[in-house]
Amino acid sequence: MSGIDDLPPLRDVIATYELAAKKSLGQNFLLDLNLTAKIARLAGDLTGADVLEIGPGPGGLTRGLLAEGARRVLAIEKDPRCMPALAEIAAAYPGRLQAINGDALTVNPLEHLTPPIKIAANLPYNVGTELLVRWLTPPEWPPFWVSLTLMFQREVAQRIVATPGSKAYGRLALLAQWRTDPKIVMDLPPEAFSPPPKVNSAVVHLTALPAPRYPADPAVLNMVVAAAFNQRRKMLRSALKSVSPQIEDHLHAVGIKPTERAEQVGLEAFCALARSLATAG
């Protein structure tokens, strides 16, 4: 028995069902029950939301999830391996976990929750920044999410948040920043998974804004980002040559040097060069 619920604990469950993680899938097992509560209890009051969880494995976190009072969690899992271990859990919470076995990458959530809903999961490596991004760059704001509490590689983390300047600092941090209010919120060691990665991991939450930081259009903003960044070492008069012929020309107008690097550019004046751009079409 574990310390969450009356389940068997994830060391036993993960050798019930030879559940040993595929380097394939980006799979690291957090086996430390108290940890995964923990991370659960980070994504805030779950008592009247649906959670979407992405790559539960054995389910430490999914136990978590629903321990911590969630309404009902949808998690979907690419290893067909793992869907025994998710269906005892299932059976342990009646009503109140579907698990598909699929990739997020292809399934439509919300063909299976009911608003509010927040994300939570120790994404698998290879596919956590694609995901993210594509929670980050809706068709439309506000996202169908109201949060996402998700862990990372540390050095993913940092890019999430990390401010002009700084080494970290590019096309994620802006992505998120922009329409998010996003924090790092708990660092776990290698040692708390297995089998253990090479790096640390960190767990970050990010809140959705109601609407974005400053006003831009998404395309023109992403395409800009994406050029600035593209080409980081250049001057943003070369970097973004592609964009506009009169680029130096909207540089001057939103008050940003011409020879100023990507990294030296904050959200606000990238939002203001995207306006600018927009509006002379």
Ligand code: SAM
Second form
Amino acid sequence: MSGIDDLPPLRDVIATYELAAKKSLGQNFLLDLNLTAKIARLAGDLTGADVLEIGPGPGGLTRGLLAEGARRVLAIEKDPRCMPALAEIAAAYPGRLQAINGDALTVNPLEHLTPPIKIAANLPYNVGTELLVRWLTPPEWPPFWVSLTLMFQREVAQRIVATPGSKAYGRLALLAQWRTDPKIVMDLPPEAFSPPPKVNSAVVHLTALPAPRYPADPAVLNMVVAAAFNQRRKMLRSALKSVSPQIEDHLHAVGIKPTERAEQVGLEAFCALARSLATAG
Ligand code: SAM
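Form predicted in complex with ligand SAM, following the form predicted alone:
Below, the chain from earlier opens the complete complex, with every other chain and molecule after it.
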């Protein structure tokens, strides 16, 4: 018995199914079920929602999500060794957990889920940023999910919520803040995991906004932001020269000094610049 359910403690699960952590799969497991239940609560009310979980491993967060009342959980795990442990959880919560052995980068979760959908995960660090960028850049907005509750290295979490003028400010901040409301909601020390990683971690909660904060064409905005931050130390008039020969006129038109650097420019101004460039064709 483990406190939040009638299943065995995670240390016993790991011993029974011989789940020695593999570095190549970014395996740092959460073993404290009170902590995983607390992380599940950070995703908000789960009772009327399907939850997509990436990388359930031995199932600590999965059990937290189910104990906190998730309607259904779809858990996608790359490591086949974890499947028997996940099957044991599925048996304890009949009809509420579907575990798929596969790569989160290739499995289409929408074939298995019904809206509203929340995403919650202690992400494998090697694919975490790639998945986040995909979830933030769907073809249509609003996206298929209503919120993301995700564990990252603290440094990545800081890049998501960063504001202009800080070192962490860049593409990820602009991408996240344009169409979501991102917040760091929990800090975790390395000792919270087994084995402990070398870095601190943090949980970020991102709520999808119904519409972008400021209008802009996603492709143009992405192109401008990428060009601006690829040469973040250069003044914008030279960093963005390749974007348009009239870049100085566009910068002036939207009130950005051509001598400014990307990290000084806020989201609203980047959106205005994208609109000005789109209008020019
Ligand atoms: N959620 C568990 C926990 O909190 O204890 C495990 C978290 S561990 C940081 C990341 C998990 O993601 C591992 O179980 C790993 O096998 C899995 N994983 C790694 N790459 C994956 C991928 N491409 N698709 C799905 N799962 C993956």
